[in-house]
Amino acid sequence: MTSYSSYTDIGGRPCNEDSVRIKDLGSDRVCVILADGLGGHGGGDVASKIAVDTVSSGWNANTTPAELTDLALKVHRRVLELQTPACQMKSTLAVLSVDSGRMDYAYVGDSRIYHFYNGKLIFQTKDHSASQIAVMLGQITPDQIRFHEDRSRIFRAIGQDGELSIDADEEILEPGKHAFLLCSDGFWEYVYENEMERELKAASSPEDWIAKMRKIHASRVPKDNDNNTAAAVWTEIA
């Protein structure tokens, strides 16, 4: 059985540029699509409507990372014809599909989907930024993307100039407990993947874990803090 829930918030921005929607199809079929419009471009909510809107209606459930990845380039292609001189919109975009047994994913910018297993973190995507670079050449620790001076440089998004490469793939899901979570910026800088793993396991549901997880936040962010997003996914394989 598969359960879900979500929430989007404007934090202390005049303007809530993240996106977030979750489709059911039934039958453990559900499709996560989470974006963040760039601050700094305009219309970055605007972008991350697109994109939402763009993977939810093509979207239907049969979908392979190839088919993710067309997704997310219609996406691209589509706000790219809506860029103005003065509006350069641009979002990242998170995309998770559970159906059947199997989990398939696509993702640009630093937008980031968790999975855990049996209440234990066993995957995440890596930020297409400047400070996840910093990371793997071994000049900062993991933790320190969080508040690093290049955090807000984003080298891969949805409205860039030229192609745009998309990170995807797919795993076929062990029996047992798993739990997914789709989060902006604006939530996971937050929150440490020590405690979304901590909260997971007292959690009783998806919207219980997100709540949870939520009261670390509120408890850590500035009064300026940025719009925050996130989805969680819980689906056990017999």
Contents of the next structure:
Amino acid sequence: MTSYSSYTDIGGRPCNEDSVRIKDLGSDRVCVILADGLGGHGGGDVASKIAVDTVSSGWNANTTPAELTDLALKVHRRVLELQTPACQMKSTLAVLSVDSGRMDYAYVGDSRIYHFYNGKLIFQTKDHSASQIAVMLGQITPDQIRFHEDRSRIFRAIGQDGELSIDADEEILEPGKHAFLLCSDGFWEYVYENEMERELKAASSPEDWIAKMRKIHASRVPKDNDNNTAAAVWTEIA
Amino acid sequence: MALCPHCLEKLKDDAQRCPNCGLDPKDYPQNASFLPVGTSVEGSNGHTFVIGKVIGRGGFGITYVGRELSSGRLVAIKEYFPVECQAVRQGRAIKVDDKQTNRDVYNHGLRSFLSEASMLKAVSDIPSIVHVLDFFELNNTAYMVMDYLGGETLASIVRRSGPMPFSFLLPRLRVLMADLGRLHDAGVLHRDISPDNIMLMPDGSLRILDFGCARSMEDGRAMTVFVKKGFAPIEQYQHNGRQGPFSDIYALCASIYYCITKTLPTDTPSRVLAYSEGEELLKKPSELGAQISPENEQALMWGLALKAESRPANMGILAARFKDEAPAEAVRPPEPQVNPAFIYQPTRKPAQKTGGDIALIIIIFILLLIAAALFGVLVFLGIPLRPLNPEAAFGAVRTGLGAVFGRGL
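Having seen the form predicted on its own, can you show the form predicted together with its partner chain?
Okay, now the whole complex, with that chain kicking things off.
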């Protein structure tokens, strides 16, 4: 039994460059695609839309990490083709496929994928950002990423110069309750992991979970906050 | 009359080939954002430069070949034209859009560009470093003029003829490392060393080009515009990452790695990501078939340590670790492919040539003075200037000289 919900919000910005799409093929086969267009390059909204459109139309269930990587690279090539000297558009990308007791994912950038098992956080993707590098070099702790100056400096993005490495993997889902959260940095910057867990326990549905987290988000954001987007998928493996 | 975009020599409008450099005058990169071939820019001190084709394009701006009009010397002209902050060409000038953040980014980068140029000019006596001739603001942007070096980059040689043995590179690298050490002692970092920036000259020496200007620019979120993947040490991915000679050491060792393996080293962020999970992604050059001794390979990998503090602290320490190797057998050493029309000019100023001219003029003047004096003497002595009888002339000279110097001759 798989259920899902998503939202996207412009925040305090003139344009929403986030995009999100959930493709449902029935029989508990679901694909979530989230992309955050990078501002300052022009056309971030176009790039993120290309990302969700391309992956969505290319995804069929029973996928592998290699296939998701290929789809991500297809997005990359398309965005590169459409770039002009004045508009070097770029985007992050996070893709999650849940199907037949398995999850596959691929991502590039700092949009995150979280995995909760029976209410506990067991996995989150590592940002392709300079702050994550600082954590790995032992310069800051993971908790400090949110407030770090390099938080927004990403070293992998759809539409970057040259080749692109995609991180992708898969996991067999153990029997129990699984919850996934995909979100752009405009969301995770203001909602902490322990709060995600806490609200998950109290939530009755993916929609409810997101609504509860958005309340926390709204209580923290400044006026000019970034676009923010999240998608939640719940699935129970017997 | 048109100008050849490659070497800036004049040629006929319908010429298929330039008579000077042999290249097709119609075959060069063109783009609305490039300054047109033949544009002239006035430098400081009254130098005028004529712009040719684009020879490089990076995140900081555009590099053109050019010619300095009074000396005729070929130059490379860098124009500040950042990809970020949405700058556009308007006529000859660069225009940034009205958004304040973009303007701030642009202006900050412009100041960095000029300050780098100034630093480079100050160290232009270091032989391996490309010589900066001039830098100035114009067209709402800035320009830096350097010697044009007509060698071939290591990247081009490797692409063309495959990996090189380390034994070929090492003697040449020793000179380069010593000069980079001098650069560091002067407080300047290169920050953009890569095989595209190291040139092999016809005389077998190496030159380093293309400094990482405007390296400290705010560059928005995607950093890939400003870092050379595979050659940039990890600290260059960090906004306030402390850089030092160890940063140039990483990039130099990464460049050597590429030259001896023809494989791009794994980019440092990916190495860091994997390293945090206990995996080293960067393969040893010997695993990729490189010709290098085990000791030198170890020294190279030391320079490629992920953390800055784990690398050699300066070029001298790195150089001392490398041990001379016997030349690889049965391998022809690579030679740069050069077009004689662009052959490297010595970086000594044209003052020598001018000095030679002056010397020649002085010598001619002295000779004329001697000839005039001789003429005067002969007239004084009454000697006909066209002797009908050589013996009589000789006798007359003797008599005349006797009159001047007293009898006794």
